[in-house]
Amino acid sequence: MEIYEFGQRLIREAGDFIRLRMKKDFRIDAKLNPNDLVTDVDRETETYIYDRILERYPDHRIIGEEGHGTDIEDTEGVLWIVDPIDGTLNFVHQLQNFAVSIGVYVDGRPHCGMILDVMNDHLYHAKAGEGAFKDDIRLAPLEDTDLAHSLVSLNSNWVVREGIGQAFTKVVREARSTRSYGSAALDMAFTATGIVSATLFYRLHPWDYSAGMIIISEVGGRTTNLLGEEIDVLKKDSILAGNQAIHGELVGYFDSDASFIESHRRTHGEK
C-alpha cells in the first residue's frame, strides 16, 4: 500500500481510537503554561500512529507533539510529522472541533497531507501534485480575495501583545471580519476549502502546519511565515496562508511594520 493511501486509512483510525477513548475518563495536565494542555488521550493516540507507522514502515522517521522525534535534525528519507489532537483545549472544554493532522515529507519535499476533523468525522487530504480533497470530493481551487471582503482566521491573543498586536489589529480592522476555531490543522483545512480567506498565526510548532500546508498548496494557495519567508518544516514559525491575492496583501501589513518584525526575530530568529 502507497504511502499515502496508508495514511488515509491510519488517520481515519486515528480518529476511531479518539472516539472510543472519549468514553473513558482521561488525565489533563499542563505543560509549559497553564493553557497548553495535553491529556492521556493525545498521548495515548500518538503512540498508537507511532506504532502503526513503524509496523508498516520501519525505516520511516517520526515527529510528534508528544515527544516523539526530538532527536530528528533533518528531513532526509521519509517523515511523518504527527499532531495526535490539534485543538486539545478544545478537545477538554467542547469534545468537538480538534483534529488529528499528518504531514508526510520525503526528502524535504511536501508528499502528501491529511487532516481529521474527528467529531464530524471528515477527512481534509492531498497528495503532492493530485489535487485535494474532502472526503472523496475534490477542492476546487481557491478564488482570489481582498482583505476588505474575506473572513480571516486568526487568534485574538495575538491582538493584545506588545510589540506585534498593531499590526494585527489593523488585519482585524480592515477584514470584513474574524474567525477563531480553536485548531490550527482546521483553520488550514478550511482556509483550503475557502470557509475562510486567509489564516494567520504568530507562532506554531511543525505538527500544527506541515499537513495543513500541503492540502493549502494544492488547491492553489500559499503559506509562508508573516513575513512572506519561507517555511523550514523542522521549525517554529509564525505562518500565513491564504489564497494568493489576500496571502500578498497581509504580507505587508507585517513586512512594513518595524516593531512586529522585530519581535518576530527576537522570538523565531533571522532566516
Given for the second form:
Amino acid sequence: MEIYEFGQRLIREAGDFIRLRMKKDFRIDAKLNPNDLVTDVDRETETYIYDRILERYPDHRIIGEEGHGTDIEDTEGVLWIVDPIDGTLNFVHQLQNFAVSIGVYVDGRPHCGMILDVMNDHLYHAKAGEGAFKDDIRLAPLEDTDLAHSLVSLNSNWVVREGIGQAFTKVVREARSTRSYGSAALDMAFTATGIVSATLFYRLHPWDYSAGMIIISEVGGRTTNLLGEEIDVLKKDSILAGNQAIHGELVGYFDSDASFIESHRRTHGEK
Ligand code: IPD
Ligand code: CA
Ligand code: CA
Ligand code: CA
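Can you now output the form predicted in complex with D-MYO-inositol-1-phosphate? The one shown was the form predicted alone.
After this comes the whole thing, all chains and molecules, with the earlier chain placed first.
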C-alpha cells in the first residue's frame, strides 16, 4: 500500500478514535493563554497517529502540534505534518466543526494531503499531480472570481489587531461577505471546493496549512503568504489561499500597505 492510501486509512481510523474517545470525559487545559486550549483527546489522537505511522514506516519523520518532532529542522526524507484536532475550540464548545489534518512531504516536495471533517465524516484529499477529492468525488478546477463577488474566510480577530487590522478591514469592506469556520484546515478544504473563494490568516503553523496547501494546488489554486511569498513548510507564516484571480487581487491589499508589511516582517521575519 502506498503512503497516500495508508494515510487515508489512517486519518479515517483517527476519526473513529476521536468519535469514540469524545464520548468519555476528557481534560481541558490552557496552553499559551486562556483561549488557547488543548484536551486529552488532542494529545491521545496525535500519539495514536504517530504510533501508527512509525509502526508501518519506522524511518519516516513526524511533526505534530502536540509535541512530536519539535527537533525537526529539515525536510529530508518522508515528513508527516499532523494536526490531530484542528479547531480545538470548536471541539470543546461544539463537539463538531473540527478536523484532523495530515500533510506528507517527500524531500520537501508536496506528496499528499488529507483533511477529515470528523463529525460530518468527509475526507478531503489529494496526491500531488493526481487531482483532489472530497471522499470519492473529484473536485473541479477552481474558477477565477473577484473579491466583490466572493465569500472569503477570515477570522475577525485579525481585523481588530493593531498594525494589521487596517489591511484586513479593507478586505472585509470589499468582499461580498466573510465567513469563519474555526478550523484553518476546514477553511482550506472549503476553499478547495470553491464554497469560499479564498481564506486568509495572519499566522498559521505548518500543521494547520500543510495538507490544505496540497489539496488547493491540485484544483489549480494558489497558496502563499499574505505578501505573495512562497511558504516554507517548516515555518509559521501568514497564509493566503484561493483561486488564481482572487489570490492576485488579495495580495494587492497587503503588499501595498507599508505598516502591514512592517508588522508582518516583525512577526515573521524577512524572506
Ligand atoms: C487553530 C484553528 C483556527 C485558527 C488558529 C489555529 P487548533 O488550530 O485552525 O481556525 O484560527 O490559528 O491555531 O489550535 O485548533 O489546532
Ligand atoms: Ca492548538
Ligand atoms: Ca491547528
Ligand atoms: Ca490542533
